[in-house]
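Next comes just one chain, in structure tokens: the form predicted on its own.
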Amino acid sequence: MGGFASSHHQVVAKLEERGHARLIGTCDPRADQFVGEQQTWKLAARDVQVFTDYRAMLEACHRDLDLVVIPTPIQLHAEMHAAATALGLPTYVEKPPTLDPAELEKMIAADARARKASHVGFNFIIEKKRLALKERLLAGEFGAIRGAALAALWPRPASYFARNNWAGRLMMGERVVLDSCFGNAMAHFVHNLLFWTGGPALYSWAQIAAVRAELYRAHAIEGADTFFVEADTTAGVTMRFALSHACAGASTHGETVVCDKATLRYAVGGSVEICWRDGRVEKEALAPFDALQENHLDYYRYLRGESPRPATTLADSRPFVALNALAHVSSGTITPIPAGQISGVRDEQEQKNYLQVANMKTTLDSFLAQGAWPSAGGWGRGPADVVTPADLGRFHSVVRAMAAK
């Protein structure tokens, strides 16, 4: 009931009022700690059963269910999805479905048991403007895609990494977690870039050919809070990703697609800009978009047979999961950013402490524009290896070695 699950509760309650859905049961192992939330959501008045074990909930409710929503910690997605699909139930699985490529394949196989395909909550794929631009890209209006880039700086205080027992972790026991800005918090935007560069169908994602990455941390966590990743697709497009939580101030993010005839810039919640090589500029503010609500509604339409597919299936998630895994394999280690480059920033309004890495924005811009790696600028490591999907067999051993350091 806590974390992002609370957002799902709020959305489903609103949709229930409008007659789109009805919540039958919900589960939390610490349900007694969310009494206030249960009252706010009027669970008793809505005749919602509350359980402390998801298996008991499925046993009691499965005959009356059309779908199961899984907004739980990453490492629990696969087992909960398996339990639901064993009963024939499709699921709305929060992103990422898993960050273990082998586990993803097991989830894809399990999904075949469900009445309908599951949906993965990469929430921005169904934005109408995004879909319209992808159609224009596929039609060749902007010429061939030559490159794509994602820049994203989302400040996170130290308390963010203490919010639960898996935040910023690589593994928990033998389970892969890989919680990070790239794999979790900003995974939407990484997935978006793969969507822009995918073809020939509208709902398609780029396939990964090679990856080189440098992973860093400024916070005292097990995983990485800063990613610099370069990936080549099988279609010959080079993508660059620069993301970090080790920053202060306002959050920023932007997706860029470079084509022969124009450059497209897309900022979720902001605007879309098309800069043509002949000097023309198209710019449009993006309409308000309630991502979670719209994804629920889109999935309901699919389940009712009104649309042909979910926005993102488990199989569609393969490129993202492979890219994240190969970034870890390529980097080989998570390098601490030199202490002399890190300073503390106090936000008095929020009463929270942030870390700021010197020249982070400049380093990010240089990497995205010129391919200048932080390792060449004194960030305390050598260049990373170029890896391909053939190297995914090394993924588990690399992650275990990272976690052991």
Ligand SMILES: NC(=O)c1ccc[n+]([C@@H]2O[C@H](COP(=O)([O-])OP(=O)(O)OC[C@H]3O[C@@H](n4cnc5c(N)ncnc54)[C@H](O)[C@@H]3O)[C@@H](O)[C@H]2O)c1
Given for the second form:
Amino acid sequence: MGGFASSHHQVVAKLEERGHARLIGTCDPRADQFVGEQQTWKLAARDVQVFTDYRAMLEACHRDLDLVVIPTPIQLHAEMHAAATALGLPTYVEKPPTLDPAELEKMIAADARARKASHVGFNFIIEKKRLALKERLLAGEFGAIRGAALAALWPRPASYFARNNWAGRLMMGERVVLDSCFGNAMAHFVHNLLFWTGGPALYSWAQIAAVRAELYRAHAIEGADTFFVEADTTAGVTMRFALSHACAGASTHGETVVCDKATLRYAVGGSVEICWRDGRVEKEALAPFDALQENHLDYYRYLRGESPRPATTLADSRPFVALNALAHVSSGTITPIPAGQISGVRDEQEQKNYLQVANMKTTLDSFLAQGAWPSAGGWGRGPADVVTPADLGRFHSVVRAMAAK
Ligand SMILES: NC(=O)c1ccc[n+]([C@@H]2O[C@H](COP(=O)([O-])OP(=O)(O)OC[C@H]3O[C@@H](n4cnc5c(N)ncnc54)[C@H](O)[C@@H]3O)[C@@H](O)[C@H]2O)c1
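Please move on to the form predicted in complex with this ligand, as the form predicted on its own is already shown.
Complete assembly follows, chain above in first position.
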């Protein structure tokens, strides 16, 4: 009921008013802490049963259910998905489905028991302009893809890392969490870049051939808040990703795809720009849209048999989960950014404290443009190893060692 689950509640309530869905049960072990929300969502008047254990909810409700929404902490997704699919029920599972590649394989196998495929809630694959542009890419209009880049700086205050007991964690007990800007908050954009470079079908994501990454932290967390990642796809395209929460000011994000005849720049919530080598520029604004509501509606259409597939299935999430895992394996360690480079910034309007790294923007720009690694610029570590999917076998031991430090 809290966190992003409250957004799902609001959307489902709206869709219920419009006759698209009906909520019959909801569950939160802390349900008594959401009395106000339950009143706002009119759960009693809507005849919604409230549970504190999801197994009891499934037992009581499963005969009347068409789908189960799983907007819970990452490390709970797999067991909840397993319980729903054991009853034949498909799920709308929030992104990331899991950040453990072995667990993802179990989820993919479990999903085959459901009446329909589950949908993973990466927000932006359904965007009509994105799909139309990918069609043009696949048709060869822009020539071959030569490279792709993601730049994403989303400041997060210190309080963000205290929002729940799994924020910034690598593991909880024996379970892999890997909460980070790359694996969680900005996972959408990483998945989007893999979508641009995937082919030949429209709904396809690039396969990862090799990865090199440097992971850093400025905040006092177990995991990383700053990622520099380079990955080669099996089609020979080099992608670079630079993402951080260790910054202040306005959030920025942009996906770039460099092709022989044009460079495509796509900024969710901003604009899409096609800069042709001959000087022509096509630019269009991307109107804001209710990503969660549209993802629900898109998934309902699939469940009703009106569309052939969910926007992202569990199997479609493989490249993203592998890339995040290999980034950890390649980096091998999470390096504290030298204290002298970090300063505190107080946002008086928000009444929140941020950390910012002095040369973050220039480091990000030279990594994305020239492939210059922060390690070569004095960020307190040596270069990382290049790893391939064959190194995924080392993933658990690397994460355990990182968490033990
Ligand atoms: N698609 C998006 O734009 C978007 C945005 C934010 C978060 N998310 C995703 O949503 C998921 C939840 O993230 P969050 O930050 O809201 O987490 P959170 O820790 O705030 O948890 C959400 C809710 O789940 C409840 N919960 C915990 N254990 C539970 C259990 N055993 N049974 C039922 N409910 C339980 C919590 O009490 C809380 O109310 C994550 O996968 C996250 O990545 C997606």
